[in-house]
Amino acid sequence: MTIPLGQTNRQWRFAKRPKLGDPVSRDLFRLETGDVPQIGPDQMIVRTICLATSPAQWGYLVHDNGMFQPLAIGDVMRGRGVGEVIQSRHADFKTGDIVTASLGWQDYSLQDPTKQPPNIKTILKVENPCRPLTLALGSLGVDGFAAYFGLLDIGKPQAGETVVISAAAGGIGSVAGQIAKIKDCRVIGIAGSDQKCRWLTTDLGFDGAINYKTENVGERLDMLCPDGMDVFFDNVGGDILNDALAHLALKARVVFCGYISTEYQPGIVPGPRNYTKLLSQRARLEGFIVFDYVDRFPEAEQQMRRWLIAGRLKNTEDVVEGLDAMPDALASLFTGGNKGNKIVRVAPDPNGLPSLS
């Protein structure tokens, strides 16, 4: 494929740096139309089918987030997506391939493949595209592996074990419930309001859910969970984490995957305070990053494909038409109007790709 005469490419451009607190909003950023770019020796030009939307964004805008640098006024909006390739001069992609990468809110983008992060991988080849190709940023996606591999290497649910979720209703927690269910497990999520607990019992097959807006989450654990939770899933941190540390069974797990609720305010943000139960209970707390298993993503990818077409994992995506809404999408993330993947379709889907199978 080529890139027609008098292509142009939208893009998002980050225009006025917010504060810690302040809500995202569609000023933060400018929409400009510019040229395509040209490729160079070892890159690759990449067409975006679909962006994803990830609390992480928010912090591109006010501060480093240890992974990567904050932008600059002027930069394009960073965000991971998928595409196709459709110029290449690196000999490991060819026209035509899939991929997932960083390729910014934009409709085309230039890709380097020799110049990734030191030590993560985050360019990868999808190697069984299938329509529609947001499961590629979904269930099929680092969200899925995350949830595949931070549950299943470090949580190590059991049969008839209680696992608790929180973000449950999002696209990592969304589907780390269901796997658990899959393993034979109790699981209880934790959402932000009553109709996505419905959402996760109703349609996910949750045993419980708890909206921490309106519950106590501390009284409602010790009901639903009275002898202890073996697993904790934690993708918010905060009040939250400090919850389930006081209902830990004796062995418990807790994966540490995120911690959205503190992770923007100012200042120093206190660690949990019923940390000791850790020691009491012979438990243990550990932080995984879902690029650390990069070489193992066929294998989840392999099984999540085969739960997906069987019927026992459901595709929990939220889709929206069209670059123009990526803002709006954003925003979606902070004000509780996501239920699972939050995902922006930008273009169709290439002609001949195959259904999930």
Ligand SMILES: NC(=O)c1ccc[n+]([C@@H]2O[C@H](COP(=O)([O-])OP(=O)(O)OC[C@H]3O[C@@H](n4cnc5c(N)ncnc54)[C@H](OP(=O)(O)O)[C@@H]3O)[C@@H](O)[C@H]2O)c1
Second form
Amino acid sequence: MTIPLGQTNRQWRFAKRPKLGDPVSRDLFRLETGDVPQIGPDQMIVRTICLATSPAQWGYLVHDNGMFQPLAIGDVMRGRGVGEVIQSRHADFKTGDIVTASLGWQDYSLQDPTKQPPNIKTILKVENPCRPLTLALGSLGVDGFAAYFGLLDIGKPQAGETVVISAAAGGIGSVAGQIAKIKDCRVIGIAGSDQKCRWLTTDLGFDGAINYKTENVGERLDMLCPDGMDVFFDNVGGDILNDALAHLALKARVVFCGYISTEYQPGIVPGPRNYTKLLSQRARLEGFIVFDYVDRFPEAEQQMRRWLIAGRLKNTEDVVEGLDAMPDALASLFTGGNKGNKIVRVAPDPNGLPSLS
Ligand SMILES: NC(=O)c1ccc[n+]([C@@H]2O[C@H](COP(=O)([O-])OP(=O)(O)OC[C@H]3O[C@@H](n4cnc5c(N)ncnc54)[C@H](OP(=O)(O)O)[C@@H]3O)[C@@H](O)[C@H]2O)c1
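Now the other one: the form predicted together with the ligand, given that the block above is the form predicted alone.
First the chain shown before, then all remaining chains and molecules of the complex.
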């Protein structure tokens, strides 16, 4: 595909630096129209098809947490997406390839595979892509892989064990819980509305759910996990982590995936008061970064694809249309406005009809 003459590139740029604790709002960004980039040696131009949202994107705006470089005012907003290579001068990629990469909130991006961080390949070719392509940002993408490796490699759930998941109706949580069910565990989800709790138990097969906004989490864990929990997959930190620590079974594993409830708040992130339970229960708490597993992404992709095709894993994506929706889609992660993986579709799939194969 060549770039049509006169084609422009819509771009969301970072306009105003928020303070920690501020809500995500549209006025932090401005939508501009620029030129489609010019290709150089070893580079390629990628047309965005869909873009992921992630709480980490808020982190790009506010602070340097040691994991990613904060953005400067005027930069194109950073974000991962799925796109089609429309021009390539790199030997490993050809026109028509589908890739996932940090495309940014824009229609077209210049990608340079020679400039990837030395130890992490972040421009990944999607081999034999599943349809819809949004899957490559959900169950068959980085969020799905975080659920897969976090739960299986760190949580190591055994059949019959009790697994509890926070932000269970979110992108990573909804996949982690389903994998725990596939592994024959009892699964309890914690989420922020009755509607989400019903979705977890009726549609995704969870054994129980707790609405942390209206119920006492500690009391509900007493009822639902009378023998304690063997695995806690934590996406939120804060009070929920504290309540969970008080309910660990002997030799429990706490998978530290994220801490959205405290990560972007002002002040020092409070530590959990109940951390002493790790000692009395001979338990383990371990953090992970999904890109540590990049060499094993194909293993996760193949397994998750088999589960999807067999109907054992439901695609829990929550898709909204149009580049214009990006700021609101990101904001929804912090207000619980998403159910499953929030993804924004920017342009049509070049191959048309969606089907899973
Ligand atoms: N370790 C890694 O490699 C890795 C990779 C990607 C993401 N992460 C982390 O994994 C977590 C989940 O990410 P995701 O992309 O799948 O997001 P997500 O779960 O789809 O969205 C975030 C969810 O968190 C809940 N939430 C928001 N504020 C909360 C609060 N104050 N207290 C409790 N729950 C709150 C909301 O659901 P409710 O309606 O239930 O409140 C919201 O739906 C995040 O912490 C993220 O930073 C880690």
